[in-house]
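Shown next as structure tokens: one chain only, the form predicted on its own.
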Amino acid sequence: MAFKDRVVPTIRIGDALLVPIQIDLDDKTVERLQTQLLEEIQEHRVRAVILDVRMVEVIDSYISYTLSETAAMAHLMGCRTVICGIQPPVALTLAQMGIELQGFLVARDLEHAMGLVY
């Protein structure tokens, strides 16, 4: 995938890539997102992503279903996937609508997240 292609930039910790997502998520980008992934994990045949959402203010309903989607594809794959920096108001939001991230280990923060992987 070419660099102009990506909707975030990647980084490549060993066999792990590490995800900043530093935008504001809607479905065409989530979508966008998940392709990526999904192409750079069979291009570099990494054995864990790491998903830094701590920037991220809004998780809605269709954003984790793909996400959830995505990590099950990613198993499928071989590779683990681990979600870090969820903030208070979004884990409000998600809890409060009964939302679940299906397939993720999920870490306080970066740190906490190359433990699991590590």
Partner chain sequence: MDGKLRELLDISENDFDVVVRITREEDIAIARQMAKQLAQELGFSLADVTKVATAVSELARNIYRYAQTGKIMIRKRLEESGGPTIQVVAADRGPGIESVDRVLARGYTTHERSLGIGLPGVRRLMDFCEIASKVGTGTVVRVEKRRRKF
Second form
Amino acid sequence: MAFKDRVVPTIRIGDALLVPIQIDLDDKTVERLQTQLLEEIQEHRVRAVILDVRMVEVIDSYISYTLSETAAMAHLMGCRTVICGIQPPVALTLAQMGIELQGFLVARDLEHAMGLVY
Amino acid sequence: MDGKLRELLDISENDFDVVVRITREEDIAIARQMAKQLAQELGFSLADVTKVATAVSELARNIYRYAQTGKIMIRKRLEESGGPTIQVVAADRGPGIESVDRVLARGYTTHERSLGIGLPGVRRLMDFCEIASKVGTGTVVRVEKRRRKF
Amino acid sequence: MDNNQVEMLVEELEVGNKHEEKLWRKLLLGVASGATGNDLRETIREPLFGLLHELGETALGAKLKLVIERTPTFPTAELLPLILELCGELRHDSEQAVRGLERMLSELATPIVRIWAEVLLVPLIGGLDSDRAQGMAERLLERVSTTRAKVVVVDVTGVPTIDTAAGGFLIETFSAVKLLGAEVILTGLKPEIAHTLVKLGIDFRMVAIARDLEDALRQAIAMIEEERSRQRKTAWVRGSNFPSEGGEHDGI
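With the form predicted on its own already on screen, would you show the form predicted together with the partner chain?
Starting with the chain above, the whole complex follows.
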């Protein structure tokens, strides 16, 4: 995948793909992130994708919809998805809206996430 | 209902601290940012700032998605009886909503990329939520959140 | 009114102490100076505020009545709005104090205790209204995040009943804790509370239930052990060159 098409840089650790999201997500970005991740899963044949959302300040219904959709697609490609580093205010907002991040394993931090992957 | 909608559609922009016109997808993020700033200025907790920003994000997206254009108006109210309050009005002259009760029920949507949790979610995040809409005229959503005592 | 009259009045007021006497003298001299309008208000504001604090509304009222009776030229019209303004300030101050106490009470009523490495205990006590429940949720989530707790034990033994709104907030708090990647164990349930939570449709995959605190702690430790053994396995699978890195490796 061309470098300029990437929304976020990714890191490969073993057969997992680490995706630290360091930008605030808006509708366009999260759609492009979906495309990027699916291409990288196919290209590198990773077993798991770990999304680190420590820097993300708002996750609304559309962003969570698109993320869950990505998780489902990844699942169909034989890849697990883990989300980690959800900030307390974001967690409270998602919980109050009744949004479940379907398809994701939830981890506290990277160490926990790596434990869930294997 | 009709009178209420007219009244809300004609509400003066001058009464608000911030008016964000929604015409492009990027405007959703701008509206969200402005809401966050005003809630911070009112001394809301970090969680409540995020809740207000998320609610505005949902309202702005609904405008962009269903009416294409519209506006988000936000104001701070210090003198409300329940304490400092943030008020948001989302107004558009789009297609309108056929049944307000139905859009407030979880899981109803006419859009393919949605689970129908936007508006019901907004209602749960805020302390007050009122919707006036008429097919062919437009939709106005008015929401409020007050600063918690502790 | 001249200085002599002021002294006579102060005498007649039967003041309790030197401080009060000083305040009365300052107030009466301010009036005697013949200042009007804003100047007058500025001069007598401070002694009046002091007297209000010292004597309270009733005693001050009685003494002012005496002063006004003795002094035909007393500027009563100027005094009235000033007194109302000062009373407003006092009320505002006490409201602030009450708010501070309310916040303190709510924090004292829901302590968050670390009872084991990576295990937090939240003993809920008393009634839960929505403000208190949300404040508690925010503090709990911050603590879980900063301490990287793995398990949160919520003990509701001290909660008599909960209404559906508070029950809803409780369930939301559980799912928020789960979104941080920690587990929730609920204990101390009474029939009334169990009834409310079931009616609200609590998801039992989301929380583990414990009979009592002892059982809760045992389950929490088991959860932590399970995760640790999984991590050891991970280190093994990855073929770590530093077997000592992960801590105890006795099981391998």
